[in-house]
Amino acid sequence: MLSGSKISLATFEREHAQKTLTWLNDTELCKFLGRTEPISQAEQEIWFELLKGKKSETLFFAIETTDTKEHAGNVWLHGIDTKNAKAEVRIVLDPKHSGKGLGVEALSLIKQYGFEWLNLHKLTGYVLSFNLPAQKAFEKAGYICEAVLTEERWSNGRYVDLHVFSSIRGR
């Protein structure tokens, strides 16, 4: 669908769901996602079926490397609000692909898709305060930190701040 120099955004298919389940059950990665409970194969299957029915409010893409077509992560627009022309950006990367610029490119491509194809006005992403790689990726992709919500989420046994990143079309 959309391609950059390092990655392309592909339609999320069943084969992507299995690798995603592995990431979502990785205890280290879950700390960055704010997840605490493991997900079963049955729960993942139900989620995948529900995802197919939410095309108007959630657009989910697999991040694939351009050279090997390896599934390196997912990026999606959640809570698409056509009345107010906005959506939330979410991303998860396979830890072995972290630090290679794939997240920055995925965030840039999803922004391009949201603004040019969906005619959205604003995209917003939420990042836990200790997830510095994600904060840097959003910034490098042209999002700005417009707020810090103090002690907004419970994570790793304590309340942590939540950074709100946004990008507005034309700015």
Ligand SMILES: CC(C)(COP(=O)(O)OP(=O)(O)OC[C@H]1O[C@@H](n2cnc3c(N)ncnc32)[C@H](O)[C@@H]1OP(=O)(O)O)[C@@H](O)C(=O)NCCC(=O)NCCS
The other form holds:
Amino acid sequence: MLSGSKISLATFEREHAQKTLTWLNDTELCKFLGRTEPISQAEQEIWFELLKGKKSETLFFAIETTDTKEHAGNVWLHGIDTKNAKAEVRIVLDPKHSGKGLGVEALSLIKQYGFEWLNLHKLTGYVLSFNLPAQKAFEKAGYICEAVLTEERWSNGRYVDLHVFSSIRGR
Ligand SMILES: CC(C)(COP(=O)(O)OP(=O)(O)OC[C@H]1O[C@@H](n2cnc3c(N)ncnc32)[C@H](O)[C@@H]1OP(=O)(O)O)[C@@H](O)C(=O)NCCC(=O)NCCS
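Next block: the form predicted together with this ligand, after the form predicted on its own:
Let us now look at the entire complex, which starts with that chain.
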């Protein structure tokens, strides 16, 4: 387990899947995550079972608060590509835990995990242009905005730019 001062990254267990479902069906969070379709309980259970078999491609962690051990969010590596030693970083926090710096710490810890444990070379995060908290959180965690892809995503009735944040091992 990786620990910081405010949070730890814990193995993602069945108990974490239920709370995750409420976040994935939260319409405000969905805008930031680029999701449009609601997810049912049955779909979530299938997803959790499949996740166990996909650890070489997707590594999920539950973000737990250090003091109360509360499940505050998830951070994960998606599309782990061992040939090119790269992966995408994704994150979601329970809204009641946002604004306290937990996201910055989780993005730093997953970077440490990706570089030191998985020997990855590059981590990338994709953030919609209107998602200023996520852009700041990636920057504060040491990722650099290396590109802005113009009108890359359709979101809430309009095309929006996508900011590409990355971190290279050792830089
Ligand atoms: C993105 C996310 C992980 C950020 O984590 P967090 O712990 O809430 O981060 P913080 O609240 O510490 O905010 C980071 C910075 O954004 C700033 N911020 C917050 N709301 C803001 C706003 N509306 N406009 C501009 N800046 C804002 C904060 O002030 C902070 O900067 P500071 O430390 O210099 O004051 C979290 O908000 C989240 O889960 N959002 C929904 C899902 C999502 O967007 N995921 C990212 C897609 S990859």
